[in-house]
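In structure tokens, one chain follows: the form predicted on its own.
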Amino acid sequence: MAHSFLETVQKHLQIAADVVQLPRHVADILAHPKNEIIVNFPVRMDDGSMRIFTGYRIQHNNIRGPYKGGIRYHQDVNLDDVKALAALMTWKCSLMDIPFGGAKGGVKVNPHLHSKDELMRITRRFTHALGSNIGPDYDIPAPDVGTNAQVMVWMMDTYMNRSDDLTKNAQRGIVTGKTINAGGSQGREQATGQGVAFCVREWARMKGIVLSGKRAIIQGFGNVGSYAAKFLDQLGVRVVAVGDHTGYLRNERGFDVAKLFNHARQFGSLAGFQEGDPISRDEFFQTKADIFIPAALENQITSKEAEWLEVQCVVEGANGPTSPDGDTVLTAKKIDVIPDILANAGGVTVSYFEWIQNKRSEFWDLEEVEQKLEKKMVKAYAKVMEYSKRKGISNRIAAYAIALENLKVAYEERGIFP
């Protein structure tokens, strides 16, 4: 039976809750978001017409710190998926021991169908509609699918212009993932993909695998997939197949990743890249490789795709890319899975670094950011693998369980008010 993304996240929560003997009332609290915000707002299009857009902000939990999570622009954005993504942010921040809670937001819109000016007006109207439901010490958005540093700067500017002049600059931390000039952090744009690569490196080290010459396939070539490819290339891994919303390409010799990266940056997709053979989605999943990085959307690896995969390791750059039946097949095939809340946690980790820099009026150089990120990722990876082995459970449930143990302690110490 097919499960929705939200049902999948809830199922993993239940299993991990039993592992850590989470009190029933805490499990019940974590099964529901604290706040569900839906806004409908008008935006003037370039031709002068008006359109109504629907936006969401789900604030899942803030027991360990301010709500934190991305803003997604996609035509399939819906309430249940945003609720699932917000919960994943809670587990992710807890697993990485970052003092944030979990949130997620989005606007139901296809950004590829709108001009830059229309996207700016959509962003500003959405930010205005959210009003005081976000704030630098309350709920801090970041980029996600369909958004980028420019969108974050528009959000920041809109929010800052609602403040009085004396406190305006103190509001820079309202979003993370900004441009450097607007108060962003070195290393933030590459952070999620770099975190994926750190996980691949640690997996290979623990398994005694030499990465040089190994083959990787990557689904999704936006921010996460493209930077993951770049860092894997530096590790000597050959990227032999890639795909995004415009189609799939294969190059058995291995792509020139620098060219591929620059093309995707210049044109916004893989469309038009000539140094690869066009293949179908099915052929992509049937490509023999060592490492698969799903970096697109959720529920991409069902039992069908899992049966096709001929890899040693799946590293989840995307949130929730594997369905429960897909997980079952991967386990049966003894394919290692590095779960999303670990593999793609580099983004929120460097977002935390950016937030700290904004608060302290500091600016760290790239080397410092990368060193701090590496330390966080390596420590979390080792912790998940040790827990998984000790308890005899999957890496995914181990990651959830560690996150829940930290949340469990927070509720034990603080109790329920009043």
Given for the second form:
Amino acid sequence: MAHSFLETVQKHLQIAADVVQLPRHVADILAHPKNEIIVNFPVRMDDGSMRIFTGYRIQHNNIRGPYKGGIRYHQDVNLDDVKALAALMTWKCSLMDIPFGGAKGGVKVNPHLHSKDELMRITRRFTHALGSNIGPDYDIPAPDVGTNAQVMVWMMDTYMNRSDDLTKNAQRGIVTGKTINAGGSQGREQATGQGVAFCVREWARMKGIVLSGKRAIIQGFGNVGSYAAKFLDQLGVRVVAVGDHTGYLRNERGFDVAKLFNHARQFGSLAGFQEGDPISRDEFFQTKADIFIPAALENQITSKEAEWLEVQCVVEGANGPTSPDGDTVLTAKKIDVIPDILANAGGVTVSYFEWIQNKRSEFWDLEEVEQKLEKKMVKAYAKVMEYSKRKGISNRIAAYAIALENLKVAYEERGIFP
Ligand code: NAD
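Mind sharing the form predicted in complex with nicotinamide-adenine-dinucleotide? What's above is the form predicted on its own.
And the full complex, kicking off with our chain again.
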């Protein structure tokens, strides 16, 4: 049966709520976002014409700390998907023991169809339209699909220009994932892909698998996919098939990952890369490998793709890449799933480090950031595996359950106002 992304997330919430015996009223609170903000705003195009854009910010929950979550620029952005993504952020921050809540936002726009100047004006007007609905101690955006460090710097600059001179510099933490120059953290750009690779490493270690020479396939070669490829390459894993919105490529000997990475950076996609055979999306999912990293969009692994997959492990770099039917097939085939809220939590973890550095006017070196990230990822990974084994439940429900246990305590201690 086909489920929307939001239904999928809500279904997982219900199952995990039963596992932790979450009080009914807390489950009800968490089934709905606290705030749903929709803004329509005009932007002048390069040719002088005016276009109206629709933007969203969903603030799911902030009992454990300020709302936190990415901003997506994509033509398919819609209210329900952003609600699902915002809820995932609440679970993710809780699972990682980061003092943030969950949020997500986006603009319905295909960024590939706009010039840099237009993207800047879209970003500035969107930030302006959000106004005081965001703030460095209230709701802190970050990059997601279709946005990057440059977009975050435009958001920061726009927000800072709303404040008076005396407090301007205290507003730097309004976004994370900024360029280093603008107050970003070392290691943030690669953090999500690096976190994915830490999960792969821990998976192999716990299973007694030698990673060197193993094969990986990666869907999505943007921020998460390309850095995951880089770190897997460093672990000796061969990346044998990749794909993005422009198509799929296979190279049985293993791609020269550095070359592939530079190509994607230079041209914005995999299109035109010569050292691989073009294959269809179906052939991509049928490529025999050991590890699959979905790093594109949600609902990519339905029962059909799951039937095709010939891998030992799926490490979810993307948010919500597996449908419930896909999950059922993966479980039946005994394919290990490292769920999104664990596997891609490296990004928000280093975003948290960036936020702390901004607050304290500090700059940590890369080594320090990487060590702290590794510690957090390894700890959370072990926790999820231990919990799922002890309770006899899937890794996904275990990850949700750990997140819900922390939220349950927060609601028990604080109660419901008034
Ligand atoms: P990105 O925009 O940098 O890259 C997205 C990639 O997906 C691109 O290679 C694009 O071509 C590809 N893609 C888009 N539509 C596709 C399609 N229909 N078929 C195949 N490929 C397609 O985005 P990103 O930041 O790398 O995010 C990827 C995923 O990881 C998303 O689910 C996002 O929510 C999640 N995520 C990102 C971060 C982060 O720090 N950026 C953190 C946690 C989770």
